[in-house]
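For reference, the chain that follows is the form predicted alone, supplied as structure tokens.
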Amino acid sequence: MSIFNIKNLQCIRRDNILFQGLNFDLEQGGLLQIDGVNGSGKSSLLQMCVGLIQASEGSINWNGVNIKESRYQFQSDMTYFGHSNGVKAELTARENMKVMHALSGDKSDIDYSSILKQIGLAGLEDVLLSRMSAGQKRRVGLSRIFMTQSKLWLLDEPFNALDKNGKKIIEQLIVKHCTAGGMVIFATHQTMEIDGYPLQHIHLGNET
């Protein structure tokens, strides 16, 4: 039985139908990539899945219940990471992580240094983000998904600004989350380098 699914989803923006009749199911351990040309509705689809915007038609369900009817439970079970890193340049990596952790509502103890090591930023705990590269800032922003117990991750272009090594690190951590029973839906135009793990795929829009 699927844990997360959408049924007959339609998205209309500025009187244009970006997509319609969209269906998919995601089971425990599921990994789903959304791609398509700019303006095809990738970000809109993710925002609908999160509940930030409403679909023109269709339903989005979590554990068999529409997310409109189980908003609190759904919000506590998922983490969304959008285009913005959501970090402050005047704070250090550790300080930013403390803020993100507090805002998540998670009460567990967090080893910030361990997470930074996992994402390839060992030893940079006390470095101001204003002194970091764009890729390093992106990784600090992404650290929020590793500071919660969320089952479902929804990620919008998570590999932006990352070099090849940074992308590989995040890919491996995404697969690790799914292998442990989590689920990930992500939008990216980049080619994934995931071997040995099943990857579902949705393409939006028509390329000319």
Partner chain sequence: MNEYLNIFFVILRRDLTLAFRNKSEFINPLMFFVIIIILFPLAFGSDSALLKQLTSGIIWISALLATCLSLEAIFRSDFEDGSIEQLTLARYPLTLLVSAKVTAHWLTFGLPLIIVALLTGLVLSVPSQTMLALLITLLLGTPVLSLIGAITVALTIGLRGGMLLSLLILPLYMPVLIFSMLAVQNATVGQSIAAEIYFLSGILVLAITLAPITTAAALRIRLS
Contents of the next structure:
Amino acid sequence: MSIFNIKNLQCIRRDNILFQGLNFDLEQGGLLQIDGVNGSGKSSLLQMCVGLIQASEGSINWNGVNIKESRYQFQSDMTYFGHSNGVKAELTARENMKVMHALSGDKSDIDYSSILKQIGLAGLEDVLLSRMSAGQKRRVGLSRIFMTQSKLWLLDEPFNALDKNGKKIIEQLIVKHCTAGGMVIFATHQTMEIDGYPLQHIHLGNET
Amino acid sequence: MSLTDFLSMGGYAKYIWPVYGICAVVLFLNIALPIFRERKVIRELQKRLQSEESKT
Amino acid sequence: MSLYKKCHRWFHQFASPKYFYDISHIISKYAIVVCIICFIAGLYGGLILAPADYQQGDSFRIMYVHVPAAWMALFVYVVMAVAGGIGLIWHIKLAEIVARNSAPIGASFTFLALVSGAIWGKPMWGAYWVWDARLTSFLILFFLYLGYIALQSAFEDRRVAARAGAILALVGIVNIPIIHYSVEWWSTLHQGSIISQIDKPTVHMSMLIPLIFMVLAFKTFYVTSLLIRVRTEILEYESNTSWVKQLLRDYKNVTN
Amino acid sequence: MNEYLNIFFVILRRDLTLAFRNKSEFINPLMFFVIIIILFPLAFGSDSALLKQLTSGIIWISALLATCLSLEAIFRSDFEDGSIEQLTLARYPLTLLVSAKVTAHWLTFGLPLIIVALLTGLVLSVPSQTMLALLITLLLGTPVLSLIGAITVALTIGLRGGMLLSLLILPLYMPVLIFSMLAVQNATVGQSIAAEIYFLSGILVLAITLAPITTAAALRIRLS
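Now show me the form predicted together with its partner chain; what you just gave was the form predicted alone.
Now the full complex is given, and it begins with the chain already shown.
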């Protein structure tokens, strides 16, 4: 019985059917890429997997239980990173990370400077995000994945606004998380260099 | 009860009949508008159906 | 099959748009007939048979529009909140459609209650708008309806609009008794309670029967108007299903 | 248990620092409040007896309108930068996070509003027992305004239709206004205001228990 399972999912946005009859199972260490042209429903599928949007048909199950029934159990096992970074521009990087860390419920204390160093923002702990570039803000937003123990990561276009080495850092992180038994679902149209790690695919949109 | 007595409504005619008039208008609107809208929607759907069928 | 399972199945079967679409034709036929009969009986009884009130003379006959309209205004809001709640919890599309389409009818009943109440006030208290407790509560209820309708039209996606409307209607239902009681409290303090005694006519039996007919007429009218709107919306919703397409084709031979 | 308290205060502290960081969002409603009050003497003539009688009413209505304007700030910035999604998807119940945000809104808007209202009351020479009633009713009333306002803001955030929020919210504010004004008028003539205060606290307790849950549900619907 798979850990994360999508059963016969259908999505209707503004009265037109984006996709239907979607079935997928993700096991321990699974890495899933959702690709498709803009407007093909990539983000909608991710938001459904997370429970933000109600699926008109079909169900999404975590450890065999529909996520609607066990909402908070599911939410404590997953981290979502959407189009918008989910960080406050008026707060400094450290304050933002403190809030993210508290929200993730992870008990261990975290060295923020080392995380910032890992994502290439060394020394920017006390800089207001309003003074940072879009790419830097995106990295601060992405730093939430360093601070959670959650098993499942759902990333919506994690690479946009990131430069080449930013993308490399995130790719390594994803591979490290998957080899350690975690699971990652991400939506992107860019190609991934993950040197041979088994990558599963879902393609949305009718032009295959 | 002659007609004029009935219409005068014991001197309150100018209050009672406007109320019943407005009531009639409101009720009529609540029937007429939905029926027009239903016909319009059916006509639109039929047009769309015809265009779909003519395409396939 | 246990009783629970039977009515569960019936509930979901009843909630399927196609089943409801066919049933609604039958219901609205009966409703129209009952509505017309009650209207005729109510009007005849109320305007002709009922004796003039010893205190208000004939002006009390406005009651035959005011009281049913006011009752229906509250009744429709409760239906809206309950249907919205069902749509919210069990995601039944039909309940959402019923809730959304009841709002305009409820709003027009409230408007009718306000206008008839105001006009009724003129002969009795000498002024059209006399901040009477009940009329003020209905004025606020009218704004609750307008808020609901405005909220519905602000969303593009209908399903989300229906669920947002359901929340607003439920918040409204909790607030209606509070609003009503606070307005009563407010008006008794300001005008003293003498006024509200007069306008309750001592309802004599021959006056009461037409009133019941009128309330029944308004209720069946609500059902007919609602069913027309619900049918239209079901057609729009299910426009790409096969049974609607078939229906449209049959309909075609009828009209042209 | 302290895990939940801890997250409550983290969100509260975050919102308070945010409020102090951009002061304009925090000062504008207060300025708006004072401007409305200034309009009335201009309209009725400064020393008329009528104005004396209306002052506390003017203060309360201006407080209500100022709160109406300030409500948007609870969720708008979170909605724009996407942190509302993070709050909805956190492991903690959304009701708790929403009540933290509403408390932060009351602390940044409600409290200063009460202080400024009392100052204007003093300036406009409102008698002392009316001031007391004004203070009590504002203390009980403004949290209700924030709590019920949060529900409507959660429903209408980001929707087109500008005045939608006020159209939805003002009918729900009327009981609070009615009971506060009755209490203030009773106080001016020296009668006891216990009845109205009981009622206001009843409404406050109802709002505290029901409003956060409804706001959480409204947010989930708005995000879907």
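Positions refer to the first chain, counted from 1. Fair warning: this is a prediction, and the values are worked out from it, not measured in the lab. We call the rigid core whatever largest set of C-alpha positions still superposes within 1.5 Å between the two forms.
Any chance the CA of D77 moves 2 angstroms or more between these two forms, core superposed?
-> After core superposition, the displacement of the D77 C-alpha between these two forms stays below 2 Å, so no.
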